[in-house]
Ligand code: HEC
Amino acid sequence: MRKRLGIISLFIILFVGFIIIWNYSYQTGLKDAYIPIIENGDSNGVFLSENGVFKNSELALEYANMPIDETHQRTLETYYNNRAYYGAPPFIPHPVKEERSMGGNTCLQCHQSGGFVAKFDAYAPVTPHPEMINCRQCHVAETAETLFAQTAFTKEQAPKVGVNNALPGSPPMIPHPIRMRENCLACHAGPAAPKEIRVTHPERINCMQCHVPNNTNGIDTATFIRDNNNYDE
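Please supply the coordinates for the chain just given, on its own, in the form predicted alone.
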């Protein structure tokens, strides 16, 4: 009798377990598919998002049809000289309307959509992150042209134009982190864009479909490809 009850109990336990597992599997199958995001600490500061460029894409066709103003073009040299070091936020190269302001609308009046500012005889660069309104938390006025004390600090060399292709004829890779620079058009299109890096096709706003981040950690791209794929130039 006890043996019979034990077999019946075991059968009931297995049956209930089967029902629970089947129900879990069924409910899981009803959920939408998704791609899990894996945190990778060795990403070289790259944040893969193009949210900004899609939000600001309404200006793309205007940029594509806009004539080049030869008189007021920015160069890549002036673009880099306006930073303490490569990758640093640019200085504020002009007087600020409200000195004690954190930025916000004071800065975004010109830098949210760009345009020509007659007062400074220049085109205002477009910020790639207009949602971050505490501008002066990172962007400061340059108050001295020399260091207060001599240091051994050496500027990191900025990437050169035309040598960042993985293969001959391939689209150039992205040589810098994307975090806070999700709007590619801010630096690569429009009249305020440095002429050396101004893109010829701003209407193609899905930039990372062809241009991928360069995660070679500062190694020359051609050397990295050759050493890792036996690619002989």
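Please move on to the form predicted together with heme C (HEC), as the form predicted alone is already shown.
Just this one chain is shown here; partners and other molecules are left out.
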């Protein structure tokens, strides 16, 4: 009788233990709700999302209400002169305080949101990429006016502005690639924007709602995106 009771209670203990363990593993197996996102493989950094256009949008209304300071405007000519070729990182045209720093806050204190800098008598251009904090990896000071040796290198011509509208008054197409140029307001708005491309309507922050990449002339955006993607045709 005792023996039988012992076997029955052992069985009950094992059974209850099984239920507890099974229930525990069942509960932990349940996940929170999630959305299965399929990664599209390596996009090569090509513009696949439009959220970059909203990056500087908190400054948009200030840009819209700011009076234009005619005496300190930049032009596209000086803008291109500071670049070795079209799309190249511009030189640092001013002295740098901490010669041995990578950049980061030493640069972002002026280049994150821009503003007038009395000692350089100019507005600081806003960087479209404040997250790339190793600024001096790509931006260097110009140390010589001439070349070390002659080369046959010719600068690629930048696309023209003011000729990208399909009809007078219609929104011009974007004549340039959008890779690393997702943050439209950084270059097109505010007092440091070159006057030819300074937008009259910075407050319409969803730029790509009206402006579409041009793929028929200048730099061919469609070919650019296709060549940098690996999808099958």
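Residue numbers count along the first chain shown, from 1. Only a predicted model underlies this, so the values are computations on that prediction, with no experimental measurement involved. By rigid core we mean the largest C-alpha set that fits within 1.5 Å across both forms.
After superposition on the rigid core, displacement of the C-alpha of Asn206 between these two forms stays below 2 Å.
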